[in-house]
Every structure is written in C-alpha cells, then in structure tokens.
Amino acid sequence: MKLFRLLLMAGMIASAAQAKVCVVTTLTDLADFTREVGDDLVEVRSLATGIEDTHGVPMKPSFVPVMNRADLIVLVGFDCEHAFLPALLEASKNPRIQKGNVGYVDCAKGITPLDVPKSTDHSEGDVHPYGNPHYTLDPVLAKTAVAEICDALVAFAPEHEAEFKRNRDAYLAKLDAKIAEWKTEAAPIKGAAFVSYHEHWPYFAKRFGLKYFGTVELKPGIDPTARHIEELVSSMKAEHVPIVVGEPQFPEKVPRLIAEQAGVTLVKLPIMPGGVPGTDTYIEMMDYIIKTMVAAVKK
C-alpha cells in the first residue's frame, strides 16, 4: 500500500509537470515577463542569458530539443532574431511554434517602431529593416509585450485564463508604480546626451527625455574606424556629451578609449536582464540603468 501511494504521488507530480505550458523565449526580458504572467503554470527557457548580442545569440545543439518540446516561442520581433531564430525553428521540426501558428508569439504586435530605414542597402550596415527592435528598454512599451504574452498563454491554455490575467494585472500594476518612480528618479538626466556602442537606446532616450547623440559603431554591425572615433570624440567635446554607454555584448576597449579622450564617464549598461550582476529581472535591470545613468550625470 505504501509503495502504491508513492507511485501514485510520483505519477501526480509527473502529470503536474507535464501540464505546465512549455515556453521558449529568445531573450531574457521576455522570459521574465512570461514567468511573471505564467507563474507556476509555465516552464520557461530563454535562449539568451543576457550577455549575448540580441541579433546573434549563438546557436547551440541543445536548443533544438528544447524548441522541439515548446508549446510557445516568444520573440521580440521586428526581425531582431533573424540571424538565429529561423534556422532553429526549422531544425526544431515543431509545427506548433512555426511562424503563423498559434505558438509563434511576436511581441512587437502593437508597437510603432522607431528608426524605420528608408533603405535596407547592406552598405548601410546591419540595418533593422522593420525599425529598431529594442523597444523593451522603454518600460511603457514593455507592457505591450507583457500583454501579448498573456494573450498567447490564454489562447494556449484557456482553462487558466483567470490566473494568467490576474498575474498580468498584478505585474502591470507593479510596473506602473516603478515607471512613476523611474520618471522621478530620472529627472536629473532629462536633456542629457549620451553615446552608446550600438543603437539600443532610442526608445529609452525618448521615454526619459535624453538626447541620443550617436554610436561607437560606424554603422549598425560595422566596427568604428579611426576617423570615426576621432570625429566622435571631437563632436562630443564640442557638444559637452557627458556619457559613453558600453553594453556588455561588445568589447569595452573602444568605448573606454573614447570616454578617456573625450574626458567623460563610461558606464556599462545591460540591454536585457542578466547583462550585468544584480539584474536578473526586468525591474532590477531598469533600476540599475536609471541609477547608473543618474550617477554618471552627477559626476
């Protein structure tokens, strides 16, 4: 009898585990949103860990079986993942998560993109053909991604609709409170100009009233030339640009050189949770970004 009860319990545990919605996300912010909405009803795996280039997450053989089992694939969209996701989707041989099917969750729906290029000529670098995809660095737009994820979970597991929507509403309320807090904290940096390595920050700059002065990259995906560095330093001095942002996805050497030559502050900012220590969640990441930027301007 005791053995029977143990076997029954093991079966119940296995059944509960199988009942979870299996979600794969491309980036760590999307994984955090999914965990907030899905709670213990979902099992979430992010392909990125937080330190990778969002446009080129290295493809690992271990990703294929994970995606083969996935009920949903959640992506940031605007072709951000074009270098790795299509090949992984094909290799997964999972019809549920192919583009156009219910398990393919594009969080960019409902987002009006910034910086849509007039030309996608490769001479202009690795341009974003549908506009800049880094909209989750604006916490107001991040709420749209949370809503898309909730809708997808409800569509897949309608029996848990009440739980998903309750979790979504609780997280959005928490995010709204933090947005108000971040706007107050960011008041000292309003109007400040900054340079970053890659074009990650237009949505963030627009939300918090900063001036996005330029990039260390010559063009998207193209390393800077000596002439570009020289011209960037000169213009930063002339316009009194106080900050260079170095994202952990890229080597620090050139941003540090530019900061030293321009006599300004270099800061390392994550573009998704996990990018630097202590930023395991989206809210922790945004806290870190705001506090670091404010501290840099006050120097």
Given for the second form:
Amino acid sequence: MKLFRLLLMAGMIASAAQAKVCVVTTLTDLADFTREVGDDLVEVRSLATGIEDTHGVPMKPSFVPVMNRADLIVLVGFDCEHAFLPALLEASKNPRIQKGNVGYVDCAKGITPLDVPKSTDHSEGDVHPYGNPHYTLDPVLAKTAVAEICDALVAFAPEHEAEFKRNRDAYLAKLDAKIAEWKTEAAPIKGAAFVSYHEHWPYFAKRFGLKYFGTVELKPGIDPTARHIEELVSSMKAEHVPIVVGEPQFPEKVPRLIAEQAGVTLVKLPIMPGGVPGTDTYIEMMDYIIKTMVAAVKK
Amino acid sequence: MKRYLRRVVLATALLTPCAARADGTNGALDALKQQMQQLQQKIQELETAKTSAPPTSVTVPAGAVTPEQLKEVDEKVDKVVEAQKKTLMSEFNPSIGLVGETVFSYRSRNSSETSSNRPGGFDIWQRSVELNVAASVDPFAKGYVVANASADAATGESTFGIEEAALQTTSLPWNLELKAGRFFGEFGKLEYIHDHELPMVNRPLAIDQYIGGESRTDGLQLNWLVPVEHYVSWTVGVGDSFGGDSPPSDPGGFRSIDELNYWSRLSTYFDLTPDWQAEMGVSGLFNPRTNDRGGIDAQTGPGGLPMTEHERRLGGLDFQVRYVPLRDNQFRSLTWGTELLYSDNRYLVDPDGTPGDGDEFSRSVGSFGMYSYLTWKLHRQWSTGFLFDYVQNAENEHDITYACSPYVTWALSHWNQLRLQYTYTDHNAVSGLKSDDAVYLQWAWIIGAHSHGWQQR
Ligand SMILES: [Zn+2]
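What would the structure be for the form predicted together with its partner chain, given that what you showed me was the form predicted alone?
Okay, now the whole complex, with that chain kicking things off.
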C-alpha cells in the first residue's frame, strides 16, 4: 500500500514536471524574461550561453533533441538568428515551433526597427536585413518582448493566464523602476558619443540620449578595411568621441588600437546576460552597462 | 489629419489581400493592427484637442499633441508601412539566390596522362552558375530547386541542368521527414555538398571514384530523428541512380525493383566540451543488380579483360571533430573531417567481349578510398587547410591514386570568396597515369538569398 502511494506520488511529480511549458530561447535575455514571466510553470533553455555573438551561435546538433521537445521557441527576430535558427528549426522536426505556428514566438512583432537598409541586396551587409535587431538593449523595448513572451505563454497554457500576467506585471513594474534609476544614473553622460565594434547600440543610445558615433565594422557583419579604421580614428579625434566599446565577442585588437590612436577609453560591454561575469540577469546586465558607461565618460 | 487617415487606409488596402492568403504573417498583421489602433487613438486625441482648444489660443492645451509628437507619429507610420512591405514581399516570394563559381587552373600534365576531364595546362572553367529557388509549398512542405549551368570541357558550351528539385515535408508526425524528387542523397559527409560549398576546391577523389561526384539521385528519402535525449539521425532512401556521374541502370529497358539504389546513413553527435564537437556517421549504398550502368568498361581489371558492373555495394564511415569556440567562432575555428569508403562491387567479366556466349564469369573487387582534411580558420576572412586523398580504382584495387592539397581561403564576406589550392597527384605503376602538379584559384560569389543549411554546418 505504501509502495503504491509512493508510486502514485512519483507519478504525480513526474506529470507535474511534464506539465511545465518547455521553452527554448535563442538568447539569454529572452530566457531571463521567460523565467520571470513563467516562473516555475516553465522550463527554459537558451541556445546561447551569453558569451556568443547574437548572430553566431554555433549550430550544434545537441540543440536538436531539445528543440524537438520544445513547446515554444522564443527569438529576437528581424533575422538576427538567420545564421543558425532556420536550419535548427528544420532539423528539430517539431511542427509546433515552425514559423507561422503558435510555438514560434517572434519578439520583434511589436518593435519598429531602426536602421532598415535602403536596399535589399548585400551592399548594406548581411546580418541586419530587416533593420537593427538589437532592440533588447533598450529596456523600454525589452518590455515589449516581455509582453510578447507573456502573450505566447498565455496562448499556449491559458489555464495559467492569471499567474503569467501577474508575473509579467510584477516584472514590468520592476523594470520601470530600474529604467527610472538607469535614466537618472545616465543623465550626467547625456550627449556623450561612443563607437562600438558591431552595431549593437542604436536603441540603447536613443533611449539614454547618447550619440552613437559609428562602428568598427564597415557594415554589420563586414570586417573593417584599414581605410575605414583610419577615417574612424580621425573623425573620433575631430569630434572628441571619448569611448570605444569592445564587445567581448569580437577581437580586442582593433578596438584597442583605435582607443590608443584616438586617445579614448576602451570599455567591454556584454550584449546579453552572461556576456561578462556578474551579469546573469537582464537587470544585472543593464546595471553593468550603465555603470561602466558612466564611469568611462567621467574618466 | 487627412494624411494619417489616408496612410492608414493605404496600409490597410496594401495588407488586406495578403492577409487572406497567409497564416504565417498573422503575427505581423496583429502587430500592425495594434499600431493602427494606437494611431487611431492618436487621431482621436488630435481631434479632441482641435475641438476643445480655442482657435485663437497659442498655448497648447494640456493632454494635446505637440508638433514634435506629431512628427514622431508620422515617422513611425512611415517606418511601419515600409517595414511591413518589406516583410510581406519576402514572405510571399520564394527566396532566390544565384551562385557563380569560376576555377582558374594550371595542370602540369595533359588530361590523357592524368585521366582528368579537364585539359592540362591553363584552364578557365565556369564550373557553376547555380540558381537556387526555395519556398514553402503549403503548411506541410517546402520545395526547392537548384539549377546549374556548367561549361562543357570540350565545347565550352554551358548547359543548364537540374541538380536538385525536391519537395520536403515539414510537419510529418513521429519526427519524420520525407524528401522526394531529385536531390543529393544522404551518404557520408561531403557527398551532398554543392561544389562551391566544399571546404576545398575539388570534391575528394574517393567520392568521385565511388559515388561519381555529388550524391545526386532521383528518388525518395526518409529521415528520422530518433526520439532520445541524444542526437541520433537515421536516413533511408531509394533512387533510380546515385551519383551525379552515375547513370541509372537499364535506361529505356525494363527496370526491376532490384535495379534501384538503396542507401542509408546513421549519424550521431557529441559535445566534447562547450567548444569542441564530434560527429560521426556510418553509411551504406546497395544496388542489388546493375545492368550496364555506364556501359561495358574498356578500363579493365588484371588480365586486361572487359567487364561490366552487375552489383554495386559501398560502405562508408565518416567522422568530424571541430573546435568552435562559443565566444568568437566567427574569427577562429578548426575542423578535422575524415571519411573512409569501401567499395565491393561485382563485375561480369567477358573474356572475348561478346556478351551471352557463355564464357562470362563474375568477379568481386574490393577497393578502399579515404580522404582527410583539416581546415583552420584564423581570422574572420582567412582560413587555411590541407587535404589528403587516397583511392583505389573500384574496378581494379591495384590501381592507386593519392593526392595532397594545401589550400588558403580568403572570404571577403559571406558571398565573395577566393581560394588558392595546390594539388600534387600521384598514381602507382598499375594505373598507367603520371604524377602532376596543379594550381587552382577558385572564385565563388552569391547574389540574392542564401541559407545556412543544416548539412553544410
Ligand atoms: Zn547585429
């Protein structure tokens, strides 16, 4: 009898575990948002660990069984994941998460993209064909992604609508408070100009009133030419640009060279949670970014 | 005010007929609808502001919209309409891409001395003009076509041929995927990669010898993702031929079921560390009865006797170890790929060359071939590598060829790539061929759509 009860309990635990919504996200910021909204009702796995380039997560076959069992795939959109996601989706043989189905959660749905290329050929580079996809670095737009994830969870598991919405609202309130805090913190550096390796920061710059001066890359995804670097350095000097951002995904050599030649500060900023130590959540990451930028400008 | 209303109407008109056609863009349309609702709200706000504000007043009433806000809304509408147009265009048209590939080469020996189908000396060969078209057929399948025009070695004439034209299911249950039509069958690792996507200039000799170029077939292939925690993929297929240069059996006659080609591949993968990957596969190809595949071969086995293949058997073992650092794999990586092939074909030997006069006998020829390559990516644009080839003739295992090919690749971008390769080829005495040196410069480019395929990873 005792054994039967044990078995029954084990069965209940197993079925409770199975009842969790199984979510795969491409990047770690989306995983963090999903955990916040889904709490213990979801099981979240991110393809990226945080240190990858958002456009270059390795296409590992070990992702395939995970995606095969997923109820939802949460992605950045605007073709940010073009180099790895379409092939992985096809290999996953999971009809639920294919594009067009409810399990395909494109967080860019409510976002108006910046820097949409004027031409559809590759003269504008490859990795931002529908405009810049790095909108989650603006915490206000990140809220749109959070809402999108919540809607997708509700659509998939309507029985938990109340919990999901409560968690969403709590997290959005937390974000709102942090946004106010970040804006105050960043107020003294308003108008400061900076350069980065890849075009990660237009939304961030717009939100916090910074001037996004240019990128080390010639075009998104295209390595710089010697002439481009030369021109960048001389214009940075002329315009007194104080910061060059080196994202850890890219070699430090060129940003360091630019920093030395232009006599400016080089800072390392994560582009998703986990990108540098101590940035495991989205809020921790944004804290880190704001603090680092403020410190660099004041230097 | 009219301008906004006109825009909303325009956007609606632009989107409505499409919306009826597509389920896939419902999400995008919902988003647009939301934005439109917001706009309508703004318009209402504006109207309220207009009616409530005294006409002579110059101060902006509280809660009304300032010119700056107006401008922002205006810009936003423009952007949304623009972005939606772009998305819709790409949603409803097939993705189309074109690949061009030119090979400039110098070979130190005449083609008769090397058995190459390209001339010795200086050669400029437009190897590919490849048109790729792909799109979803419906919610259950996608279709794709690869048409290629390649210049003929003798005439220089370009002839357009269909390399692939297949339908592939996208929503079969039980982790199954079915492919039908003309496609590159799944055998080994580099067999089903198009020329311009190979990590080296030329397809390894063992693949050319045993498969006959790329693994093209007109057939049916079923793939099963085995439902376990670990990645295991199993493929089985049937086709009337297998190999781009391998004609089907019994053309024009009566083809029985044992004259078809049957193949299978089982593959798996391991994460050795987060940065190191290992993948391996085992493949088999069986054609129980081939009748005159490629005709009676003048190339002979020991004793100089003419013979015809009547059974085709091929086994393969492939493995690949890769270093793909999570952080900066676009700037450095390492790939070591090896494939071992064993061919055990049966031939009908006809000593006097007159078929059906009773003196024919069967002979089995076991032959072995392999290639191994190492490619090191040392920069976003630069990689270098080395390929070793070894192959025994499928009809005479004593006829042996080997080759060594160092190569350097310069990828200016994803779509523009130059590769310089040197190849030293040597043959043993039995082959009757001579060793030669060759230098290749391959220039490949892509315009239009390109995809990062699962098999090319
Ligand atoms: Zn980007």
